[in-house]
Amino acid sequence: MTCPPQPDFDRIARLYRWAEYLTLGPLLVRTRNHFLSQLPPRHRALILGDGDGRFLVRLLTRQPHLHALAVDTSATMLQLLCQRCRPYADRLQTLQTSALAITPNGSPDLIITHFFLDCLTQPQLDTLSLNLATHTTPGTLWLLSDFGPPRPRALRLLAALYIRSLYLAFRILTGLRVTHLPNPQTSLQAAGFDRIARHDRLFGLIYTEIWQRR
């Protein structure tokens, strides 16, 4: 049996920000951003697919005494997440592998999955919880945001379809082949998380949550 082909997302690297704006305009990183101020000092994060960094460079920005690992599958934005983050690069590391390939370094006290997650099937985001949570304490805090069907059920045969073609694209550009949203709230609680805050836009349709190991 041979296994599927990682995606390739160097190809929509120097795009991938504009593409947001012209999907959603400002919503996805309004919603990244969401918690930014709220989260308490921390030392060690791990970041998986933050894209071209626009949200560690925040972060870093914020918490003067944070070291950060990033994690990417693509080279190309592992460099521009560099470029961005360069005034805090002694506080950065980057690794280029897959998420489910990683065993962290010590243990962090932050991980962050911004739109990351729903490039996993179920099997993988389940695997990768419980492979987490095994080198985490309790305290620690996973900060996510993703998509997720909207609350009002008259907007679900339309977010069912946008997401489908969200979907369709990414296959076309990248090769990426989940073709679903997994559940992350199920995969948290079997590995040890309770989710202490959510935060909604567009009825649910996009999401940002944090969550803290027990």
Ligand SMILES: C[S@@+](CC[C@H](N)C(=O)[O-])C[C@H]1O[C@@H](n2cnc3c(N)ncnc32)[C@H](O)[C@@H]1O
The other form holds:
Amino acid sequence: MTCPPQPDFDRIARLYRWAEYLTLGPLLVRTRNHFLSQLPPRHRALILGDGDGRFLVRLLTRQPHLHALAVDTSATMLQLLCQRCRPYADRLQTLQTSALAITPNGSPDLIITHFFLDCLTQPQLDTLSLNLATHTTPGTLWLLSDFGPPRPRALRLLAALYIRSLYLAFRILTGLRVTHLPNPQTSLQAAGFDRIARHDRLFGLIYTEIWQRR
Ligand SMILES: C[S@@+](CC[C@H](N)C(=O)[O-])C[C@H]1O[C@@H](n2cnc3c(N)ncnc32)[C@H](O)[C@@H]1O
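Same protein, different condition: the form predicted on its own was shown, now please give the form predicted together with this ligand.
To see the whole picture, the full complex is given below, headed by that same chain.
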């Protein structure tokens, strides 16, 4: 079996933050951080595809007993993440590999995937969710943010065009082969997680959720 090539986010790592501000202003930052202050104290976080570490540094600041493992395929993203999280280097480990290839060490009590699951196909996401469920215990939280279909039907066509253009841009810039948003809700539910919180922006085009392992 041949695996599709990994996307290469090194090419856009240093521009990623500015491209995000230019296209969506502060919306993604606000979405990632929405539940930050409501997270209960955690000890072991597994953070997948965090990119340049803007979320992780805030999390480590807020949660003084938290140790984190950050997994990303991009060396440049991990480099930026380490620079940003330098004050907390003693609580941070990084691993440059695909999230699809990891076997979590110990049992994370917090999983974080902000705008990362949309880099996966549905079968990849199903496999990842089942793998993570196997290595977690009841009560583990999974904080995620992503794009989705907006609730008003009238906006769906416009949103579909927008998502399509985002995928096209990522295909050109990083080689990402995924073309459709996967459905994290069906994957997480089937893997044994229940949604306990959700916050929508732009009528649900952008959302963040917390799931808890049953
Ligand atoms: C769209 S960016 C999201 C970055 C950040 N989490 C955010 O909220 O904007 C996707 C990130 O996931 C990483 N990535 C893509 N595919 C991956 C994979 N299979 N395993 C681990 N990281 C991956 C990329 O290198 C990049 O840092």
